[in-house]
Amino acid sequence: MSALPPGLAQELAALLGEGWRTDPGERLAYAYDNSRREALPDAVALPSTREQAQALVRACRAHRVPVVARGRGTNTTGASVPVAAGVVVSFERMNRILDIRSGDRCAVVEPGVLNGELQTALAPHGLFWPPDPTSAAFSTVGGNLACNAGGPRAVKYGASRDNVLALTAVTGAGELIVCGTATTKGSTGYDLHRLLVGSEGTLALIVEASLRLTPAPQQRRALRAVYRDVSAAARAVARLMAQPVTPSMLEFMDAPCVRLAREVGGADLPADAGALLMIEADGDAATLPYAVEALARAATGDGLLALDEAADEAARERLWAARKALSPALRTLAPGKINEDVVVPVSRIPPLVDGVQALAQEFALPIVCFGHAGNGNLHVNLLYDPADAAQSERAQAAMARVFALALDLGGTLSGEHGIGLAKRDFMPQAVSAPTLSLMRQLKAVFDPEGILNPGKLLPD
């Protein structure tokens, strides 16, 4: 049975008609996201209307129901999960693309919208939004704004809160607000829409996005190149970032990743290879081949013992099947992961890995690293058996020091994943306790009664 007040239960039941679930299967498919951690909401609702959704949160509020926003939980973090039971919404049902003005290269969505549909509707028109998380095909964009998602293109063309013009949502008041402007200048107040992104549902609901777009480029070109070791292709690194030439991707694995693309995933790599760069370039055909000439020549240096490049689409896939080779050969050293980001300015990538390894060896677990170089931007992957007691608790005292090893390098605890409940507790090592106190502040303003996914990035 659900635990909500009768009145709110009736009140919400009337507003929302079918979009009102309390139903306990119907309610365990929400529990859960792609952190695998699970708690059951008290109901779900799946509003047509930000009409729906502002009259939602107003009688939430009274009641002081929590209210928890949902895309379609492909985060890692645990950002969606209500773990103070209430409401979940979901906004599968608000999934129209609103509009597509070209000629201000800007596109107006709801939050449910899945990012490859709006790479799919952008393309005839030569357009696309730049966040591409892996989870791109499922994820919402809705979803992406509320942890700043990122990807591979983010080190050219920035991450999601680098690529919205404006913002409408639903504060924990109930009130509707409207952030930002659809014009790519704007300087009118405070930037409340760059605020709102990355909040992960704390201070209010986004129920429309009007999202900046960037054209599509005519070509792509890779480079894949392979170093003696992590130092050397660091140091490819500064000096592919250094030049005028910015990569659209500039992708990093370590010297594990290397080994398990080759010896599980066939990938055609030397034995003795001990990191590897994944460079792309795109652009007209008049420019691509001298971008990719400059790209090229920074990357070759002390340690470089391969460097091979596309020179059309069929060899650029052959190239990326080294890093498409990975998360499949992860699979086969252990049942459990825990894929947590962090980040480091890009000089400080070596001592990353190199402590990431000798905290593999410290906690008997194997522990790769991969991701987003331009952006000193990793995935640290920590693999182990969660059915085993031992192994779950060296998993998690193993990931605490990984935190603290990226504050220490000057890094941070995110790059695109966000804090949600896997990092919450981290926060005041990474935050001074004024610049806590603030964001406390702006919560208790935005969202007077904390109904606003409690529990999830700021600490008790």
Contents of the next structure:
2 protein chains.
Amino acid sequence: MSALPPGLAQELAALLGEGWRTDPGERLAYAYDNSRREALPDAVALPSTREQAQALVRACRAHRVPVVARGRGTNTTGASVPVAAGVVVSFERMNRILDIRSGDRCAVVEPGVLNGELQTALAPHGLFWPPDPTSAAFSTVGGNLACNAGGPRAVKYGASRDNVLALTAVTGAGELIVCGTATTKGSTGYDLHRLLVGSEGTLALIVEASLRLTPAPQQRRALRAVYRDVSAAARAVARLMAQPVTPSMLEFMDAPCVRLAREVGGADLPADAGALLMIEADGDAATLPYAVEALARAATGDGLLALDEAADEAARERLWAARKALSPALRTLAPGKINEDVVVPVSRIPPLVDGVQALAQEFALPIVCFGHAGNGNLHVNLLYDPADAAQSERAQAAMARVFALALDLGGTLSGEHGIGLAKRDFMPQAVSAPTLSLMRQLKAVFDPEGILNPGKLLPD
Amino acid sequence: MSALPPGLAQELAALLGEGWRTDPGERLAYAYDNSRREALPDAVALPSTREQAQALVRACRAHRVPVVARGRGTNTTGASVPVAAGVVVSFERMNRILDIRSGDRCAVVEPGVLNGELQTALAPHGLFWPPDPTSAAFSTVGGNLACNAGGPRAVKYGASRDNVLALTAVTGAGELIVCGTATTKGSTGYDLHRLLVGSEGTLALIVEASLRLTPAPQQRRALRAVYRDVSAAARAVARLMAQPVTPSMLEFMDAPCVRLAREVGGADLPADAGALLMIEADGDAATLPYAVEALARAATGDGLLALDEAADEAARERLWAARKALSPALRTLAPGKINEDVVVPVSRIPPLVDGVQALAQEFALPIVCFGHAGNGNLHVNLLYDPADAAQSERAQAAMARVFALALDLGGTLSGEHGIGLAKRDFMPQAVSAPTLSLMRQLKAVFDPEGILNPGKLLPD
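What's the form predicted in complex with a further copy of the same chain like, now that we've got the form predicted alone?
Full assembly next; the chain just shown is listed first.
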């Protein structure tokens, strides 16, 4: 049973035909995302064209019914959970790659294209789209743009916001807007397309994206550097980022991660390792050895215990084994996990990691940190038993303190996951009152009735 | 004689002390910019602190008096000319570099710091700030941000908008907002700081900027490639941009430019040259030869007449002589020049250049094109005699057609100069009506009384 106004349901059924779903079973499939939160929408719409998307928003606006855009629901913050019910708009049928222009370093796509499908289509052109979230194989470009998805490569190539040229979108007022141009430079009025990136479907529904592509490097080489402690590793990160050869990945693991990878995952790591960096360079056969040499030099300093280089792709896989052993190993500690992706300036990684370990002690819960060190973007994983009410409460309290710590260190709440439901209550700590008020007013311009993804990103 | 309300003049004189100027001679010094347009402000304010800037905006808002932010007036579009009079706010006293953090790749500056001064201060840290407009020695960081300044290096390192992490600013409502964080990744709410970049002082006054820095390459090497015609050069540009070694500069000159450089400037260029590319790579001693080799390979193809490499810095200067001979040579053609910086996708450079030459014929005026080919950002220079009314009229009409041509080719009005007064009447052609309406509404949120730089960027 749908709670939509009958007139609206009829109108949208006529508009969308077979792309209009109100069966409870089908609605359930669009009720959740990777945050494990869940809320049943009143209906699911699968538009095939921008005209359908625009007509849908206009109809919902007239009835003040919520509209929640959805890629494939891989986000971790609850941003695609329809907490106020209404219509979930899934872009799975708008999944065409419309154009690839290699000389212009540009691809034009519909929002429902999977990141992984796009990379496959770009490979024969010698190009790639930089955002590489863990979910890349099954997350959409539209969803990547909505939360400003990043990934390990962002340290060299930027996140989603840095890799989009233009967007066509339907605002909450039902207007079709065209933001930016498919050129790599532009200074023509207000920069609206970057404003839409990371706005989590609260301002407009993206119906077409012109993406900025990068020529694919021919090869990559990995280094694994093990350090005595976090400080030594963080100083190495600062040295690595202050020299001209930017690594194509620069991943960090703290002492509990290293221990887990060794003891549970069976990774080959020294017993006294207090921190680990995975460092990668990419380039061509001629210059890659020099790049690796420059990175090895920068990685070397007081507190380095071991530096291993992968001579080939198989050796690279062996070096990455420690990182890959980590996620399964985490599950052995506790059934539940809160994974938040705070960011601090690179120089503040040591006080962040130390502070997190102090919180782990204070709240008597294991917390491990790993992630994208070159951007200061650490994934803080707090492990607990969700069936244990006291633990759950402590976990929430500890995570609130992690956010406060990151903000104190000049950082921010999220580097690539976004705010969604998970962090919106912390927005007033991260963003000053006048700035937050301005954000609310901007939201009201794009979405005067407040129908787009209500309850997300901005606090009540 | 100032036309300001007496109460406001008294209040601001008390607020700013010696930093408040109403003498006509002093006002005249702030009346113009490099567009050669001119309009006398009622007063000039030289704030020393953000608190003064905020109090000033609040006072002006109460009296609905225009506030026009100004760096050093080097912009070419009239964006800093106070056409509605009011108070010009010059940031020349807010010119401190507050912090340089090399490990974080970040500098924190006040808006009045000169771009050139900043580069000098960064050099000992082995870092630079990428925007390199021609005016770098005497233009301010605040002004660079206001118009999203670029320059030749933007092809590899981005323009101003790509190189800022966070901004503190005073809105037209007199609110102090803090946009972004000084981290290289962020997904916390709406992206306001990039919205302020390129907004030409119409949304807020920037009072502090956290800039994204890049490690300075150790060396550079230049290639000069001469082609039979524009098509051959443009195909080379597409090849250069589709391979992984991004040039640090990729500058284009069309046939009339080459002819002028040879015949008037005395540059050593073949007589049958139809187009020229200046190609530069940067890097370290070990890898630079490979980069130059990759660029030379990409530059080579049908229609290449000559490819010269500069073995050292002196040879590099000789290769650049053709480019440097150009500006003085242009002056021999006509006393007046309109220089606009349209952008098209790289693949559309040939129809842009051909179309411009057709317009030169149609309007019987010399037009030459040169500029930043790797971004498709060409400077279209139309030469005429401003004392000749018929020529002036033809020049305006021809430039309107140049804009229409760039838009037809999927491009935009400006790559790095901005809109200001010069191109605002063309905004309705470049930006769709619903999008322009949205821009106006956003402006009203930031600046409810419309006091910030009235008459600029958005058309009436």
